[in-house]
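What follows is a single chain, given as structure tokens, in the form predicted on its own.
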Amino acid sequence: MIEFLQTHLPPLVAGLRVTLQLTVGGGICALVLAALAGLARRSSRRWLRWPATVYVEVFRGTSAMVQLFWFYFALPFFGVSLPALVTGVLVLGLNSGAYGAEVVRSAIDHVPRGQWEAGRALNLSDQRILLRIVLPQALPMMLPPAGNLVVELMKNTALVSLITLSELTFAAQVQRAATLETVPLFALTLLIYFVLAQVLLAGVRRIEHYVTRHRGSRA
């Protein structure tokens, strides 16, 4: 077993790193586009709706593997060459975002209409009442499907190894290759990605249960 570990651990933790980076770069990357789009479709501006629901419908639309190639191998016939984390973090983010933006606006969407009726009684303007009012209320709501799409990221990250980065998957398969030892290699990286995965929701469940505990000392 420490044979095992000694010989195969080092390059699944080099695999895990690319992993990582991915996952953070793409999870800020989602984060900002998720919010930006997600209030952009609420907007009455078409100028501002009809962009982001582009960007959501055709990346909601699309798949994830495809929209990697595109970036990756399309996009330099236009003069436009990205590098291949970059292109990973990039599409991540772009796919999970779109998601993500959805949940932004359903969760506003959801909040009481007379929230917006008594900010405007007491004079507020429309942007003050979505940041002091209606978000801090859409927030708590927000979390569990925001974990969710971090966890589905990060399993996404999977695909770059088809735009030659070699993530987490990609160094099992390369050590089974050369080993032959399917079944362990692949079993020490599912309790990675499971172990990952735990790490990642418990730090949305944090997130939510500080967001949850700042509200109620608030009221």
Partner chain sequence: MSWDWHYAWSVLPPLLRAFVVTLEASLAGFVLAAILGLVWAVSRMAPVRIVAGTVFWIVEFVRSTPLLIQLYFLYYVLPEYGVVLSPLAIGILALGLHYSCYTAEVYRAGIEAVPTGQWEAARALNLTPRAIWLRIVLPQALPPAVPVLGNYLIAIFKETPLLAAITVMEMLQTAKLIGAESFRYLEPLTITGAVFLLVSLLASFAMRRLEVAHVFHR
Given for the second form:
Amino acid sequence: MIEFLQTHLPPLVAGLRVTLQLTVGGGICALVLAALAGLARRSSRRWLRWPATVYVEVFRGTSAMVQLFWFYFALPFFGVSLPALVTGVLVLGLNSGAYGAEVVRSAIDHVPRGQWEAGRALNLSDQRILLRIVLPQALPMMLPPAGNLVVELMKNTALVSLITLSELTFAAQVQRAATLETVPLFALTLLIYFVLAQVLLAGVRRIEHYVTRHRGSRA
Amino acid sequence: MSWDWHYAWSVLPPLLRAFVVTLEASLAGFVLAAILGLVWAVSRMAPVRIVAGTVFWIVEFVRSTPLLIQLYFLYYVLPEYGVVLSPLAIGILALGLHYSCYTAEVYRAGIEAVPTGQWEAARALNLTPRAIWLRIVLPQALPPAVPVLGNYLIAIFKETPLLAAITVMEMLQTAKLIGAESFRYLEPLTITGAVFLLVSLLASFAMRRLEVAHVFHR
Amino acid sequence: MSSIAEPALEFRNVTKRYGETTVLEDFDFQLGAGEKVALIGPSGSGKSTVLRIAMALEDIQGGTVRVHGIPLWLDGVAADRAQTRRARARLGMVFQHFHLFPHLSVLENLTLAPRLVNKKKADEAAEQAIALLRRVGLEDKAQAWPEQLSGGQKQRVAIARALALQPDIMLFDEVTSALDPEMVGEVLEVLRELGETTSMSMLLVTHEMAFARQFADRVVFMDGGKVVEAGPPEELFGNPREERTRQFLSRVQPM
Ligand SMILES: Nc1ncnc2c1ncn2[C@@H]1O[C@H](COP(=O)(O)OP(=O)(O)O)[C@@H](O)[C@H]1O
Ligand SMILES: [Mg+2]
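Could I have the structure of this protein in the form predicted in complex with the partner chain, to go alongside the form predicted on its own above?
Below, the chain from earlier opens the complete complex, with every other chain and molecule after it.
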């Protein structure tokens, strides 16, 4: 047991570090894209709405793996060659950002229309209403689905092993090939992913808790 | 370099043949997910605590770990126990197992939406637990679950490229091989993406129609 | 084993808790065979709980419950499943909110349990169901869906559904409380007819004091999970012994 861990844990932990980089990097990308595209899809300006809609439909309509391969293998034909880690972060961000945009949009849609009307009646500009009245109410609604999306993103980091980046799944594959201790090794790897998912979910729940409490104390 | 229509046209037939494999895997995986998910959902409500708790954690575990490594796990481990399956069959098994943990949630929501009064009235009529499930609860819980299950059919379809990792010759794997042979990845990969996009969009559109039809049914 | 003198329902030293809150403590109650008892008391006093325990819809934390001598609970120990089903077979229950099965037609609501539980043939069950619907004045609604019925009609179907299993004891839990006022009468009329023409034992939780008075052989007043006072309707309504009974009655039937 000790020996098993001594052999396998260091390479797996090294892989986990890359997995974490992908998760955090992809998560930040996704957050920005989700906010921008989610808001753009509700915009009254067509030149904002259209590109956002195309982005969301394309990245939700094809799978993360197809996107990953396209960016890694096809994009170089346009003269753009990105390292695997950058490709991973970018694709994970683009993919989750598209799903996140839908979360943002639907949360904003769920704030009652009366809130907009009340804001206009107070002669506030639309930007002000959005920032000061609508988004603070929409944010708590976004968090539970956002938690699920974060876990989905983390799970998708495993795909990046297929474009040769040595994250956790890749490390597990290498160790398996070397020692053929498949069952305990993959069980350990799955367990690491599981713990990571629980940590991420707990983190989102903390934010959720903070946001709702914060809101409650001001109300 | 730019898009080569001639080359694109020539790679279309093998890609479409591989698309059939993709469809097979999606449909078979979905059927498995739909059946297993119901089993999980019902056993999560088992009166025996141990059963309910164990199923809860299994579902939670499978749902929050990557499908890719589950795929490898089955691919390498099943033969060690003498279970020899084709890569496609393993892929279907993994897809079905993984997504059954999502469909279980769908069923659970449907079951929980059945008012407790329905259970009590059924017990007061002395129906057996089996009859309560089959005659009273599931007939009310399943219809609202159907459109949501459809969304998971689309999700499974989009996940099939993962099967490339265990050598299943589905569309993405085929595109990659064609690309490697001719040193041109752009066309096969773009066509693959376009086919996925097209089917997903059509399927989502059909699902919305189904949902609307469902709302207006009776 | 069962003798003529044996009560239809027997509660002895029954304790029922939901977590910290104790709903019934050392609760004693009997429903005689063929007896019609009205159970009254303020909201939250535990009336529904008594009915639900009799129907084995609730666990208890101590005491004995018998249905026609068949123990559901013996000194806090539950009967096995087969015995519970035997006891339940003697009981029928009607709920405040009807709980008709929305995915089944009125006729199917009435035939499902007789077919599955009593192994009746489909045509036999249907025949009996039609007869019951006629009895509650709804034979023309056999093919209707529950959602097409008014509240009063739903409740009459629910009564017929409970009767379809031919129970010896009927439990009614505030069966008119969820109804619009103009529909209360039609349901009470069905209950009155049942009371007059059958020898079933009946336990009726109600806030309709006037009806309880003419319907019941005996009225039981509960408060805080205990029987405060019980007696013939004329006595309990006309000349209550306990102060708490008097207070309750003055609130529900201002005169
Ligand atoms: N499922 C439950 N969980 C917790 N408390 C309950 C539950 N059901 C009933 N109670 C409590 O038990 C008490 C008695 O309830 P009930 O028998 O329904 O009263 P009644 O029918 O006389 O109005 C009430 O105080 C009620 O709050
Ligand atoms: Mg009650």
